[in-house]
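Take a look at this single chain in C-alpha cells; it is the form predicted alone.
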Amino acid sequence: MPTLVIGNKNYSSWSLRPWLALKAAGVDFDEQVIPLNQPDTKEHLDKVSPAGLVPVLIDGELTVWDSLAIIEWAAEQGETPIWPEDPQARAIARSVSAEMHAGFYPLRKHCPMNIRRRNPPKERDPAVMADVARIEQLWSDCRARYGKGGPFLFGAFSAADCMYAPVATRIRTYSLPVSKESAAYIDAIYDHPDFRQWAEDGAAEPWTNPNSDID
C-alpha cells in the first residue's frame, strides 16, 4: 500500500490536494504526518522527501514529491476517474489546476491555510483581492460551461476541486468577500465528506504554527 507523507492537516494546503485526490480516485493508502514548523521537521522531511517538502507519495521504490504529480499518479492508478471525461473539459480542468499550482502567490503568502481559524473581515492587500477576483473568474467560467451536473467546478468532484479546496478554506478563514455563487461552491467543498474528515482531523491536532496564526 502506498504511503502519503503530509504536513499537519490544519495548515498544509499542498498536502490536502493529493490527499483528496487519492480519496476521490479510490486509491487505498497509508498516511504519515510530519508536523510543520517544529524543531525536528527538517530532520524528518530529509529522510523521505528529495525536495525537503511535503507532500510525498512513497510506493515501494517509487517516490513522487509534487502535489500535482501525485494527483496525476492517482488519476492513473485509481478506479474512479478524477479528471472530466469530456476532452475539452479535461483540458480546461488541467489548465485551471496548473494555474493554481503555479500562481496566486499573494493569496498564499498573506492568507496561509488555517482551517480552524475564523478572522473577521478587514481590508486586504490589493494583490490578494486581485488573486481572489481571478479565482472567482475561473470558478464562474468552469461552473457556467461544465458545472451543470453537480455543485463542483466540472459538475462532479474532480482533481480541479482538489486543487482549489485550500483556496476555499482561505476565503472562509479570512472572511474574503466573494459572490453568492462562489460562496455556494465553497459550501460544496466544505460539505464534501472527505474534506470534512480532513478538517475534523485538523481540528483535533495539537500543533500550532505562528506563521499561519495570523489575522
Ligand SMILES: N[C@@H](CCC(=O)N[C@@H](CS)C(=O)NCC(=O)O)C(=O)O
Given for the second form:
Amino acid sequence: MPTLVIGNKNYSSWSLRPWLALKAAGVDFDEQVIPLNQPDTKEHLDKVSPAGLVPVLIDGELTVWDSLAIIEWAAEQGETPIWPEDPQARAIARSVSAEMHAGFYPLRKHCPMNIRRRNPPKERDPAVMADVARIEQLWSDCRARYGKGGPFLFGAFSAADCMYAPVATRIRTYSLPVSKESAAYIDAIYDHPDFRQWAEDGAAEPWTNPNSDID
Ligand SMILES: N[C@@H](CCC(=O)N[C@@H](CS)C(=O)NCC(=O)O)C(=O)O
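I would like to compare: after the form predicted alone, may I see the structure of the form predicted together with the named molecule?
Entire complex below, previous chain first.
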C-alpha cells in the first residue's frame, strides 16, 4: 500500500491536493503526518523527501515528491478518472491546475491556509484581490463552459477541484469578498465528504503554527 506523507491537515495546503485526488481516484493509501513548524520538522522531512517538503508519496522503491505529480500518479493508478473525459475540458482542467500550481503567490503569502480559523473581513493588499479576481474569472469560465453536470469546476469533482480546494478555504478563512457563484462553488467544496473528513481531522489536531495563525 502506498503511503502519502503530508503536513498537518489544518495548515498544509499542498498536502490537501493529492490527498483529495488519491481519495477521488479510489487509490488505497496509508498516511503519515509530519507536523510543520516544529523543532524536529526538518529532520523528519529530510528523511522522506528529496526536496525537504511535503507532500511525498512513497510506493515501494518509488518516491514522488510534488503535489501535482502525485495527482497525475493517482490519475494513472486509480480506477476512477479524476481528469475530465472530454479532451478539450481536460486540457483546460490541466491549464487551470498548472496556473494554481505555479501562481497566486500574493494570496498564498498573505492568506496562508488555516481551515479551522475564521477572520472577519478587512481591507486586503491589492495583489491579493487581483489573485482572487483572476481565480473567480477562471472558476466562472470553467463552470459556464464545462460545469453543467454538477457543482464543481468541470461538473463532477475532478483534479482541478483538488488543486483549488485550498484556495476555497483561504477565501472562507479570511472572509474575502466573492460573487454568489464563487461562494456556491466554495460551499460545494466544503460539502464534499473527503474534504469534510480532512477539515475535521485538521480541526482536531493539537499543533498550532504562529506563521499561519494571522489575521
Ligand atoms: N511544489 C511543492 C510545494 C510543497 C510545499 O511547499 N510544502 C510545504 C508544506 S505545505 C512544506 O513542506 N514546507 C516545509 C516546512 O514548512 O518546513 C508541491 O507541490 O508539492
